[in-house]
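Single chain ahead, by itself, as structure tokens, in the form predicted on its own.
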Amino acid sequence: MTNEHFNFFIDRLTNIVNNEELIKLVISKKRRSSSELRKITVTIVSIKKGLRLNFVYTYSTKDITKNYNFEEGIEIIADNLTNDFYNADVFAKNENIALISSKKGNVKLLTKEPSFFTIESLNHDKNKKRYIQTNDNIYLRELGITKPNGEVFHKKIDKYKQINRYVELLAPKLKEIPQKDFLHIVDMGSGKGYLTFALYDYLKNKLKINVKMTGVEYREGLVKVCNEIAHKAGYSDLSFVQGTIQEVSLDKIDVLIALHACDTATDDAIYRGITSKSSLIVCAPCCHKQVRMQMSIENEINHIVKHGILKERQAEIITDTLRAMIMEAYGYKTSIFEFITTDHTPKNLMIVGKRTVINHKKRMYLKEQINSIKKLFGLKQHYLEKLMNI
């Protein structure tokens, strides 16, 4: 690591912390793939002993929290960046700073205007509608989003904003679905259940829509925790089951949701939605690999993708474009839009497909266009095509 860049970053971070300007620090991109520690989030908190740096160590199935004084905390951050992680993103009141390191030892420092919002802006923003209320909200408290008095934890402000944005986007689309006795909504890869609980809460308690919601999660520990929270909240029509997207046994799926399903797992989810004739399919793709590995271009487009980063971005665009087109060929009117800003997650696109009617002529036209795009980029087959046996 370049000492000059690293020392500047630590010095600047120290000043930001000492001036109490730090909103959030995220340490990510682990150096060892075998490490179970995924990231570290650092914020300033006030406890009986005074101001401290609050460290949240995020693992796959749990979070561990520790507090340190400023000086000790800075030393631990420096040690983590030297031995355990490559990257760090500082969100401060007056600036954002990113430390980006590579396996080869290359280091970059990026600074830009502040883009994060503070707890004060959240509490005093009278014009912004909050779809999920915090007062007496059992699941937000149990999931660690709010304190017992309903105040959002400083370190969870971005998660709370993401929850509200998610509900804001989906609620209108769900209201457009033809009325029936109840809607069965399935959230594939529900994880810790933040978004699953919030959507159920809003549909059931605010919009008074009769829904049954199932969260599907492979990690048994998370399934147990989420079911316990659902019981505490009195959500009798919300349950979580252990299983995979491909194999889990479910009743008729009216709405299928799959957020950040890695690589071809997104296609597995879309496939289940199409074959179940779901009224709505909602996906936020993640970790695109399938198309990039296939690309073999022998035309002028090769100049566009000769640089690795541009090839990766182009592959992501092609992957999701073909997903949307295949969905359209099977009778879904699709839209793709930004789910949340890149300040919160770089995987921020959402694909929504609403089941409709398609004639044979249009289906054939779409399949021809899909084949033309594949030929242009030297692709043999999109994984979703394989699942649909095209």
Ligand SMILES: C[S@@+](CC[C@H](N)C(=O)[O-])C[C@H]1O[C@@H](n2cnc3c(N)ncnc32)[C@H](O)[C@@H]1O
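Numbering follows the first chain given and starts at 1. The term rigid core refers to the most C-alpha atoms you can superpose between the two forms while keeping them within 1.5 Å. Computed from a prediction, not measured in an experiment: that's the story for all the values here. Compared with the form predicted in complex with the named molecule:
- A displacement of less than 2 angstroms separates the C-alpha positions of Asn371 between these two forms, with the rigid core held in common.
- When two forms of a protein are overlaid on their rigid core, residues whose CA moves 2 Å or more are considered shifted, and Arg52 is one of them between these two forms.
- Relative to the superposed core, Glu312 shifts its CA atom by less than 2 Å between these two forms.
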Given for the second form:
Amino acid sequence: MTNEHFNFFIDRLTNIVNNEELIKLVISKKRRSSSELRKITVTIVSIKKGLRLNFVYTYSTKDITKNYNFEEGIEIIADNLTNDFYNADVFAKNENIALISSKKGNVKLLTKEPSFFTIESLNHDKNKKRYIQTNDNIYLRELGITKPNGEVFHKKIDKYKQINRYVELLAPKLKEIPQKDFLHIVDMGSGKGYLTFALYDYLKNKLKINVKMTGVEYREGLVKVCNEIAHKAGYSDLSFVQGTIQEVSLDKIDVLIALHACDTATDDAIYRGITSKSSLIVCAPCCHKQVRMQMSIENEINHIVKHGILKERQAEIITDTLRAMIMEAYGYKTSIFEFITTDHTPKNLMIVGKRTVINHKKRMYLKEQINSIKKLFGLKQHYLEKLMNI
Ligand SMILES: C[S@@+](CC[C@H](N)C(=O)[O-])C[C@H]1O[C@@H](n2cnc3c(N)ncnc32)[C@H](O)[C@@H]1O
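The structure above corresponds to the form predicted on its own; please provide the structure of the form predicted in complex with the named molecule.
Now the full complex is given, and it begins with the chain already shown.
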């Protein structure tokens, strides 16, 4: 089977394996019904000789296990997919990939966000790769995350993990977007700038991506402190500006980030991203009052909002569903997933939109669907619709 998708899949899998990011690979749907071999499951294991790919061959009545080095293992997988099986599902740290082949030889690739469960089940926490180094890290020290010797303060461990998690999630997405001379990344509602500093540092100094980064924050004191730290750290392409998400004047935005911007500030940020034709929009919504206050259900589903807490959760789901649909209607392919455990915050959904193209028919269809959902929940207008003037 020589096919562009197949070759891409093998290349991607090779990278995932070499970066030790493979959680599990399942090879399934046998090509010959007479074959006794039902599926093959591959994981990375550590044995005395080092890391190996562990193959579990599942037959109707038994399992057979074999270990191979990475290179050999990948060759065997390619061979199995060419001769014995149609499909493969890769569960990796940063993405899930499905390879689906048909009898006619057509090959399709689907990529998805990793499920939260999958990420957490990595269970490598002790040895987990940390994206943000603590030694000689000026901004972590100045932000009060680390002691002068680079040790993370005990009470800041969660924050440090959270910063790593953001960078871990965002960096691969940023690598995927079209590269220009430089990328202008804007962090709306940057607050104390934890993530802004960490992402800048990782992209600029580790990945060597040419970025210019701007944090937007209306609290003047925070802006001043963050600019001072950026100066101390020698981060010449990182600056913080005082202003509102709605009105701040900015150069063309390539990547828009808004993490925990309150209520409709998330919509203001998405609006700026869409109208600036940002390649990527990433937001982690905070409170969802605007939709909750409008909700008035007069049909049989009114029971789902009878109890305050359920109404609140329902409002969150509807708010973010409509946000994603509006983004889709403006050509953004969206995904929504949990990005951090609820131990840190109950607000743990991330909405990511990648700019693509959308035709008029699909946009009209989405707008109709948005209206149907609003009707069902008695909503007049989502704030983002108002901004987009729909
Ligand atoms: C909850 S904090 C989040 C900070 C940071 N993004 C994070 O996730 O750690 C929200 C920040 O957004 C700022 N903010 C909220 N609405 C804003 C607006 N309309 N314009 C500018 N800044 C805003 C607040 O002052 C606050 O610092």
